[in-house]
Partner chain sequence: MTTTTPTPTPALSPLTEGRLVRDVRLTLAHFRAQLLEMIRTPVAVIGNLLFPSIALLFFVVPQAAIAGDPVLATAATAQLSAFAIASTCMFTFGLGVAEDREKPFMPFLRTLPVGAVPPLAGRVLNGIMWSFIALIPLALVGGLLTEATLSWGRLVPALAAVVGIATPFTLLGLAIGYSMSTKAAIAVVQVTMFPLAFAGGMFMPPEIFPRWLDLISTFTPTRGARELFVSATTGAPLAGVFVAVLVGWTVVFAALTTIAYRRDEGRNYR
Amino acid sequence: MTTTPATTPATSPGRTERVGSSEAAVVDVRDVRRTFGSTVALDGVSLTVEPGQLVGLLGPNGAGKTTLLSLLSGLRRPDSGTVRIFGGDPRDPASRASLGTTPQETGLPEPLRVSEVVDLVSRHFPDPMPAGELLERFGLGDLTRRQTGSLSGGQKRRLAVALALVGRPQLVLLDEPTTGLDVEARHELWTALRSFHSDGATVLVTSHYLEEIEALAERVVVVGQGRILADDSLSRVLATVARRKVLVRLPDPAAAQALSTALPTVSDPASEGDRFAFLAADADELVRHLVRTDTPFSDLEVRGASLEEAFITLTKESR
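Taking the sequence provided, give its structure as one chain in the form predicted on its own.
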C-alpha cells in the first residue's frame, strides 16, 4: 500500500526498453534467480517497467509470477541478481512507501465492519482516497456496516483490492485480483482498475483469466518455467507467435495425427466438437497438404490465435 498519488502520465502502448538501467524505471529487475530447494522459480529474469504502464503477467501455476511479485514487494530476496522499485531495495520500508499490493490470499479482521477496516488502513496514509469514493468504485458502497467475516469470497476480494489502492499508490502489484469473483464483479473491478491506472499509476497484474489480460494490459509479459518467454504489447505477442487456428472435420483421429506428423509446424490435434483443431504457422500449407494427399475434409475454418493459444504455443516451444 502507498502514500502519494502518481503524477506521471501513462505511457502509450508499444515496445519499450525492457532490460538495462533506467533512472525513471518504477521496476528494475536484472538477471534474477530464485530457487526453493531443487525447484527453480526464476531463472535469469530481467524486467523493466516504466511509470504509468499497465503490465499483465501471464503464465500457469508454477511459472514464477507470484515469486516475482514477492521479490518486488520485499517479502523475499533473490538468490542472485538485483530487484529495485523506485530505484531502491524493496526490502527497505522507504522504497515501499508508494507501493500497493494484493496477494492471492488476504486476511481481513472478521469482527470489524467494512467501513472500520477502510478507516484503519486509511489512517496509515497522509492523503488517502475518500472511503465513500473508494467503496463505490468497487461496488461495496452498500456494505459499509457489514462485518468483513460475513462477506462472500468475492466481496472480500474486492475489498482487498480496494484497500491496496486506498493510499493512492504509484505502483500496484495485483496477484490474481479477480479470483472468486463472478463475471459481473470482475468487470466492475476491471473498470475500477482502468480508472485508477488512467490517473497515472503503474500496475502489474497476474491472472489466469486470459480475457482479463486482454481487457486490461497494454503490455504482456509471458512467463513460463521461470523465464520470460515474451514481453511486448498484446498485439505483438500474438504476432510473435504467428499462429492460426484451423478447425476442420476429418475422417478419423488417425488422419488428424498424420497431418500433424507430416507438417512439423502444425500442433498435435485437439478435438473441438465434431472437428479437429490445429495451431499452424502456415494455415495455407495445411490446407494444401489436405488437398495434395486427397484427404477427405469439410467444415474448414481458419482464424487468428487467441491469447490462450499464443501462450500455449510459446510455453511448448520453450521446452
Contents of the next structure:
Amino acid sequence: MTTTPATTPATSPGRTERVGSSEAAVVDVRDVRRTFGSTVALDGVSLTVEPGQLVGLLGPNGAGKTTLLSLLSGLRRPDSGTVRIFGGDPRDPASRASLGTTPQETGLPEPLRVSEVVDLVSRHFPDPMPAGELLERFGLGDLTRRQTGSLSGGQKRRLAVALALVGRPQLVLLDEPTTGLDVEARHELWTALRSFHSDGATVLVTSHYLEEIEALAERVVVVGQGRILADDSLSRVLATVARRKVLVRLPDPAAAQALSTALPTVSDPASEGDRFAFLAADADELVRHLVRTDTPFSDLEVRGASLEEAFITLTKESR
Amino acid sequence: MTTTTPTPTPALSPLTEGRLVRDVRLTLAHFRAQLLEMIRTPVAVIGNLLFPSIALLFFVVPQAAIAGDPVLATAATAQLSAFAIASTCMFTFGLGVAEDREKPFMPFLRTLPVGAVPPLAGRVLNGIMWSFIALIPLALVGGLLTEATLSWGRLVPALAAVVGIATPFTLLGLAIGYSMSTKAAIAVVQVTMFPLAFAGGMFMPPEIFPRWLDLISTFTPTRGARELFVSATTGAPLAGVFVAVLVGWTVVFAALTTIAYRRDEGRNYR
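Could you output the structure for the form predicted together with its partner chain, given that the previous block was the form predicted on its own?
Whole complex next, starting from this chain.
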C-alpha cells in the first residue's frame, strides 16, 4: 500500500502525540502526489483537519480539488504520500464507516425511486437517519415514490447531498454541492449544511464560487495547480484573494513597468486593448501613486478581479 | 443461495457487526437495487434472451431426426440453454458494468463502507436470476416444438446447473466490465463468447469434433457448462474432468473480478 513507514517520524506522531491532549485529526494528508498520465493533479499536498471544522476548498477547475476528495473517499490511491481519515486508510471499508460523500454531477440511478436509493445507501450504516426525516429535511418528503430520473436538477442535487448525510457521518465531503442550483435552492442547501455542521460533523466542501465558500466555511484552503496556495481563516484568505483590476492608459510600457516595480502589491502589467491592466491588492494606493508621481494617465477604470484572475496572481506569488 | 456467492478475498479488517451477516445483508441490498434497475430498463436484456430460442427454432426444430428424438432434442435444447446462460451473463454484466462505471453513481457506492464482495455477489445473484428468465423461451420452444422433455426428477439438478453455469460466466463478464471501457468490453465479450461457445460444443455437439478440437474443448469453461447442463437435463453421465474444469474457471474468474474491482478507479479522471 502507499503507507510508507519509511517516514515514520513525520507520519505517525500526528496521531500518537495528540492522544490525551486533543482528539485525533479527522483528515490527515501528508506529502501527497498524484498524477494522471503526464498531468500532475496533486503535487506535494499536506492537509490536516480537526474534528468539527468546516473547511472550504477553493480553487479553479482542474486545480486538484476533486482528486483530493477522491483520495479521501478511498476511490483512488496517491502515487506517494499518505492519506488518513479517522486515523485509517480510506481504501479500507472500515475507515469509511463515518464518511459521507455525494455522487458527482448528480448522477443517480434513474430507474430507482428516491426511497429505494436512500434505502440502499442507509443499509451500509449502523445507525442511519430515518428516510422520512432525512428527506423532509431536504424538502423531498413528497417525492419518495418518484424515480430519480424524473427529478429536477435541484431536487437531484438535494437528494445527492442528503445521501451524504444518511449515515450520520462525522466527516462529510461535498464536491461542488450547489453547481447548477438557483439562488434560492442554493441558500436552502447552505442552511441545511450549516445546521448539520452545528450538530458536530466535520465538513469539507469544494467550490469554485467564492460566494459559496464565504457562506459556509470558517477555514479556507486555496488549491491551485495541484498545490495548496493558502490555508487560513476565511477573512484572511478573502483579503488575499480579493484583488482589484485596474485598467489605465499610460504613455509607454516603461511607465507601466515602473508602476509595478514601485508598488510590491501590484502585479506585472498586461496589455488589454490600448490600456495596461494590473491586479492590485489596494487599487487606491495605485491611483494615489499615479497622481503623486505626476504620471500622465487616462481612461482609468477600477473593478473587482474575478476569482480566476486572483488565483493566477496567487499561483505566481507562490512560485 | 449463499453457496452460489463467490468466496474470494482475504479478510478485510472487520466492521463491528458480524462480517458474514453484514456481507450477506448488503449482498441482498445490492442485488435488489441492481435487479430493480434492470427490470425497469429491460431492453438491454431482451435481445440476448431471444437469440438462443431463434437458433433452436431455425437449426433444430426443422431437423426431424433430432427434433423427433427425445434424447437428442433434449441435448440440443440443453446445449443452447447453456449458451443462453453464458451469453446472457457475459453480455448483460460484462457490458452493463462497463457502462455503469462511466456513470457517477458507481464511484459513489464505492465510497460507502463496503468491500468488494457484496456489490459483486449481488451481480452474480442477478446473473443467476436473469439466466432463469433466459431459459423460459428456450424451454417453451424445446418443449412445444420438439420432443425435448424434462422429467420432474431432473428439475432440481437442472436448476442447480443453472447456478453452476451462471456464476462463472457472470464473473467473467464482470472481470471484463471492470477492466475496460464499454467500447472495448463489447469487442472483447463478442470475441470471447462466440469462439468459446463454438469450441465448447454449444452450437454443434462435441461428438462430431475432431480429436484435437475435442481436447481443446475439454479445457474451456463453455464445454464444462454444456456437459453439466446436458447431463443435468438428460441424466447422461458427467465426467469429473468437466466439473473440475468449470470449478477451476469459476475460481479464476472470481479472482480476476476481485482484482479488477480493486484496481478500478472509475472513468472520471479529475
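Positions refer to the first chain, counted from 1. If you're wondering where the values come from, they're calculated on a predicted model, not measured in any experiment. Think of the rigid core as the biggest set of C-alphas that the two forms share within 1.5 Å after superposition.
* **Large Cα shift (2 Å or above) at residue 162 between these two forms, core-fitted** => Residue 162: C-alpha displaced by less than 2 Å between these two forms.
* Asked: Taking the rigid core as reference, does residue 51 move its C-alpha 2 Å or further between these two forms?
  -> No, residue 51 moves less than 2 Å.
* Asked: When you overlay the rigid core, is the Cα of residue 84 off by 2 Å or more between these two forms?
  -> No.
* Asked: After superposing on the rigid core, how many Å does the CA of residue 282 move between these two forms?
  -> Residue shift at the C-alpha: 4.8 Å.
* To do: Align on the rigid core first, then pass along the CA displacement of residue 271 between these two forms in angstrom.
  => Rounded to one decimal, the shift is 11.8 Å.
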